[in-house]
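There is one chain below, alone, in structure tokens, taken in the form predicted on its own.
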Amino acid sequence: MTAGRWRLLGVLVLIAVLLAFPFFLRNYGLNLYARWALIAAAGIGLNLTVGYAGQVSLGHAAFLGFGAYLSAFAIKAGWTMWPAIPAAALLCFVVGLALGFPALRVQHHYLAFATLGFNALVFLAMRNEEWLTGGNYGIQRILRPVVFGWSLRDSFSYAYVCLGVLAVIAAIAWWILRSPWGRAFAALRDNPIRAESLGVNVRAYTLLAFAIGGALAGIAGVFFAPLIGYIDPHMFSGLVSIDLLLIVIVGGSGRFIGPLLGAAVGVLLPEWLRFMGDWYLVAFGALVLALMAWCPTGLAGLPERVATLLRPAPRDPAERAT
């Protein structure tokens, strides 16, 4: 069997599984198996942006946020959270344009910091416009949609709306990574002066990179005040978008399955391990330093870690000799 029929087979197993899950879980589950796909999807476009197109960006969550704000206030003015998503997209590609001219005269570490730096002052102005966003008291009952008489505030049908929602956006990162663009984006991740040689528009797609990896959280981020059903501006701060970093660098920093798996890290790892009691975050940190001193391609560069390690090494030259 060739490689690529391989690889089609483990996207149909991966698709069966993520379909069944649900069936074997309860309410507090479901719940928590929705948002790790609303995380993943949220990765996606991170990963889109530092993966593939090498911008390092701390102010992801802000992206989240705007999204789950404009979905907070549809549902508060009597209407349903459908009209949100182009209104996110659309406002989220904006910003994400106007967040990527710092990238065009700073890059690495001082990139991190300006981005924080715009996620840090977005938390403020959700925190301190209490008449829009309701400051630290956030808004409250925001209710899942009724869909064509169909109910969607089971934790069940939700679980399945979300997963939808991360097909969606995975199958509009997978177009863009095949086209052009994607191509350009890893030229320019790999040498942006050779790239700009090869007349790759350095400028253009360097915040396409910014504003498609926001148009694809803010598009997460309506689904995900539904689905907990309270938003308030701390969880969109700084530390919520290191942990979506976090995320995308355990998973596989620039392969496409890597937000999936670290979603399932930074998401369902935390919750496994609270039967340690105050000790779970301390294991959880203990275990994420540990795969990252072991593979530092993250979780879906294993196979290829292991091979490494499982290839006979090469006989001395000296000893072949004789």
Contents of the next structure:
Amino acid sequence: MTAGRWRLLGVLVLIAVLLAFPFFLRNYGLNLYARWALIAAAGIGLNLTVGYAGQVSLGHAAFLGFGAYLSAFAIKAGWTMWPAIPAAALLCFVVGLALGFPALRVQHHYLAFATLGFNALVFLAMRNEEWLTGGNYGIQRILRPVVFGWSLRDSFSYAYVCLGVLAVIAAIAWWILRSPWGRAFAALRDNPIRAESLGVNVRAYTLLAFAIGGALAGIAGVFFAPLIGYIDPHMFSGLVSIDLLLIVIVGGSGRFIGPLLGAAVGVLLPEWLRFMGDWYLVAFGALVLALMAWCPTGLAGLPERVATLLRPAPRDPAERAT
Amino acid sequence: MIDFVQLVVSGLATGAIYALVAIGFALLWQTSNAVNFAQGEFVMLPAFVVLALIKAFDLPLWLAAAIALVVAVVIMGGLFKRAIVDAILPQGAMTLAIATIGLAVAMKNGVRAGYSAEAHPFPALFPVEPIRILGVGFSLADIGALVLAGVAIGGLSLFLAHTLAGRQMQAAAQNRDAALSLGIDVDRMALYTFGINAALATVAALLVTPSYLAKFDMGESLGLYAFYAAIIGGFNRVLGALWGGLIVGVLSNLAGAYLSASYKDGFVLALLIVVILFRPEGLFGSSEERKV
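I have the form predicted on its own already, so could you send the form predicted in complex with the partner chain?
Now the full complex is given, and it begins with the chain already shown.
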């Protein structure tokens, strides 16, 4: 079989495993699984911005928060959560465009702090505007939806809803990356100056990278609020943005599978390693350090890294040069 | 008016502490292109070393602080530089920045799991009672913080301007290649700045912990404010980071008192974003060549 076929087979097996997984889980596990799916979906959005377009963002939790609050407003207003989906996508797209503007001026750590500052401002608004957001207490009792008399309230059904969200967002991201847009993003990341000289509109694509990444996270956020059942500002603070960035980087930024792996390390692994208690996060921090030192491409890049290490060093100096 | 003076003085005192942390941040950037996201945790750790020493051996505060200073310089200066920065910086500045986020997570939770998740009282360097000058009450702790931070920063400036090592460090920061060709051991100079950063962080820990209390996550907000200060002031210059710290401290105090207590951080963040958009080199920084 060719490499392409192997890859297709791998994707099919992954989908089959993901579809079968909820049958083996009980209530708590199902909620955890749904949480993994949504964090992975938000991570796919962030990966577009960070991994493919090369723009650092520490403001991604704010987009998740926009989606979650919009969904809570819609549900509390007595509508369903569905109108919140286009509303969140639109709001996050527009705010993402605005957040992209600093990226036109500055890069790297400056951009990291600018976006972290944005997230902190959003957090302040969520905490202080009590008339709208309920302040520190947040919004309680956010019910899951019922569609045409078919209840999605039980954890089993809702886990599949969240898996569906992940599938749709992954499909959108896949489509974007295969389109000329995706190629322009990669050009932007690898060499902005060359990209510009080849006719890529660097301004527009930088802004789009933030806008699309934000919109995808916003959609994930809409489903996040009913999953947990309540929301408060601390669920969308700058610290959560930092976690999201670490999740994408640990999984492998710029790799399609990266956010799914990273979200597993960030969401599922702590449950299995519960006996470690607070030491789990120490190990997680050490894992980030170790990956950055030996394999900056993250877990997704680990097989290739190991293969490079295992391959015998070329003897011919000319071969080594290539 | 009296309120105003008190607010400015206490803002300056807090700002001077931010400045200590921000200056260290700026020094690391200048000599090594290293962005340290664990800067707040570098303040938290010495505070816990002091606490642990006092608790375990019943040491007086000054002795515990002196030992903590040495420990900090060795671990957060030398070891951090050799084991983490030297290993990861060749992969890129942003990779190192991410690694230091991981380091911050590990340090915070290491203290939480290994020592305590609670907030602990911390012995004060200066008495808390207020003194009155010209009818205005000032807290001695604020005055003491200002003086000690001033001494530390003044001493650092004198060291940088008037000693051979200090001038070599400046040369290494300004133009690495030229400094190398003049025979300056650039790597050693970088190592010194890591030691200085750790020492400044320890001083900041002694000043800030009596009022913040020692807690594993105390570095989060402190580190953030120091970053904001460094960027607002301009972190390619030591003076920029100093002014940035003072501006942030006074601005958040005054905005909290006169404009909106619940949005006082918001004014600092708004200033940060305006500076990044319109003067990315910082209010007091010199413009850097844009790196391709």
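Positions refer to the first chain, counted from 1. Throughout, rigid core stands for the largest set of C-alpha atoms superposing within 1.5 Å between the two forms. The shown structure was predicted, so the numbers you read here are calculated from the model rather than taken from an experiment.
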Would you tell me if Trp279 moves between the two forms by 2 Å or more at its C-alpha, with the rigid core held superposed?
yes
